[in-house]
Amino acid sequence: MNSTSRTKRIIYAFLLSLLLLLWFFPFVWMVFTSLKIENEVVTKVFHFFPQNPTLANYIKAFSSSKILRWMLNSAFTSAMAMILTLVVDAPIAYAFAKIRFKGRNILFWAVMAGMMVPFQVLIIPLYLQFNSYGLINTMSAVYLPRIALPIGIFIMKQFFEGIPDALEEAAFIDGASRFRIFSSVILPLGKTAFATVTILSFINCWNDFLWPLIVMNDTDKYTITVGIANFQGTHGTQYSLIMSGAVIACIPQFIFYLFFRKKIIAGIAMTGIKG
């Protein structure tokens, strides 16, 4: 290896390490803050590391709030969003990838344009619609707007396009219907793409804050993000308590990612190389 290549590798490693540090720093700061007493957080002298590490904030989060209930609510809504996203997005992606019909490309790009519309723009019409259906302050109101994920349609469409048409043609010759081909041939081959869409749907619903805050009025039905926001009191904010709640809320996402990380990386890599 010549000196030029070695220098490039060193520079690349340095830049990558710097980006990793910038990405990981907020999480480390959050964890350290959750281990501090409130007086260490609200002080003129800043200390990055906790001077007197304590788990009191975590104990208080579990003992003086309904954080377990909120996490169960988030788990339920996220699970429903994942399941319904796959049920809705998979047939749509298959139609765009394998079925030739008039206006297919226009309709596909219209769906993709939905990714450019901020969710905040849709809040008022969505609220009026859900209110007319009597769904305000119900768990279904949290996950229903999240079940059609445009990026999920895109990922699965790209994956389905990589499946050889010869498999479908052979199934047609054997007398299989379009639904039978989709359920028995296409779906079993799409596990990698499904894993990617699943984690994206989970994170999208789990981290949602504004919409659950608007549609939920009952404290027992809060999701974890809305519940943590309640740690901010009327006369003051307990930052260390909020950080402990944020750490607790992050744990399920890390666990979920650890189970699916290989399929997620494989899915993104495979969908990224298809035009």
The other form holds:
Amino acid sequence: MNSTSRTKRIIYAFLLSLLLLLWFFPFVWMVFTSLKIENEVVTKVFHFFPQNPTLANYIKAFSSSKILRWMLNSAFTSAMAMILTLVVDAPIAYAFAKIRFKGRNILFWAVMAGMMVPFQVLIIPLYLQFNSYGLINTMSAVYLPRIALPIGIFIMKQFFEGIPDALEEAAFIDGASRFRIFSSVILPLGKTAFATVTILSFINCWNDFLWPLIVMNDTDKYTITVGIANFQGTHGTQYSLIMSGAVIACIPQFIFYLFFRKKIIAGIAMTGIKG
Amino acid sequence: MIPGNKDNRDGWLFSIPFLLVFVLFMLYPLVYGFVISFFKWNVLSDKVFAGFQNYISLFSDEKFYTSLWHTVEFVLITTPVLLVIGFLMALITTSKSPLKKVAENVFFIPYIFSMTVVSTLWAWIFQKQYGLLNKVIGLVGIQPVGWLTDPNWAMWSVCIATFWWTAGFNMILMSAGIKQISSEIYESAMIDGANYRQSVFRITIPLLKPTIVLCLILQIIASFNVFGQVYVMTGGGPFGKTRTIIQYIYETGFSYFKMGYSAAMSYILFFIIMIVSVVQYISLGRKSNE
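Same protein, different condition: the form predicted on its own was shown, now please give the form predicted together with the partner chain.
Every chain and every other molecule in the complex is listed next, the one we just looked at coming first.
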């Protein structure tokens, strides 16, 4: 009895490892391709490992495209989105959690209903709007429509509700104003929630494709997502070069993941808790 | 509850920054887009009021129907598969296997990379002459398949890349749900002699229902908005066989500059998504109340 369950467990572990290898394999393939010389990729003979590993493609990717520039653009717009999301969304989340004001419920549901509007539906009017402000082809066009993040408000509201009222009341008795309480009592306590929200907002903006594709016209101003699509388009069949570009584009996100793994996962899990 | 009550004033003061952004970049475009949809507007020319003309033209536009159908096709294929894969992954990552942490990382990592990177990578794997997939099936003597260029395969290939990319997201939601189920329930079921399959079907799935419903709704909305991976991998080809509705909206607006027509299409899409969400909400909500 015991030995059969043991063999079962070994078979299960074996199959699972196989599945994991398979699931991970595209990354390996991406890296291997990027290290090959072009002739080795575009050939009838099939080599799994790079025969003459080379970094030439990486050098070429950096020199023939603006890939570094694109990454900086992405980093800048995502960072702006992240900061502004907090500036704009944290106060209202606090108001929803702690202030009993008239119209609070209606306002809250209006904001949550905003979550149901797919961004893609707004692209035409948003484009025309930004065009009339003269903001097309500027960095602010990329992040401005991204800073109202209803899910972020929801997460912060949940968090603020968990802060005991007694803390605020004590400050009130000492004569502090709402704004003071918010900045010196609530904000320092909210770090965990802020981390989750900033990470969600960062990923949201970094991975955006359609909107920057529409508002950015100069190759200089592309974000990395648009840049890589463009890079693939202009280098048609130079697969090892294209893969090296893809690997480069992965690096910042990978580092980001290594540092914030837990927060990213917690953030996604939190969006589900609402039910 | 707090002395010197200025709650009404403070509540709205704290809401102002968000409300400004919300009105400017959400409500206003939502209304503005609706207004535009009743105009013939070529950007270069003047706006001309056209009544329902844009909407009427839409219903005789074959490209609109085919694009909408491709999106629906994508929704129908990806939604059930992604839910099932996500659920199976969640079972693995919440199991007692020593590999569960590794599994969680491996399954989730594709999701953190941007869609264009994932699409470029899969476009290369699916490449007809030199791509990995055809090399591998060539080993067992199968003729190369035009994964992205054969009309019968292109949509499936895009779907496969999407499975790989986003299944990890559903996994996280579902495993968070599974972790909320008390382990005592499983233990007492084990004592009563339930096997693994029974505990999955009789305990996990029924108790996970709220999470599954949430995943379903999020997934359908996300799938309806499919654009990038198709645009990068096939460009909507072969012969427009994978052109999605968002791509058609994008092309009508930014290649042909028919803003009114494009806005009208956006609204039809919005309307469909709303109907689908509401129907789901009502039907699933009713079932769980029974």
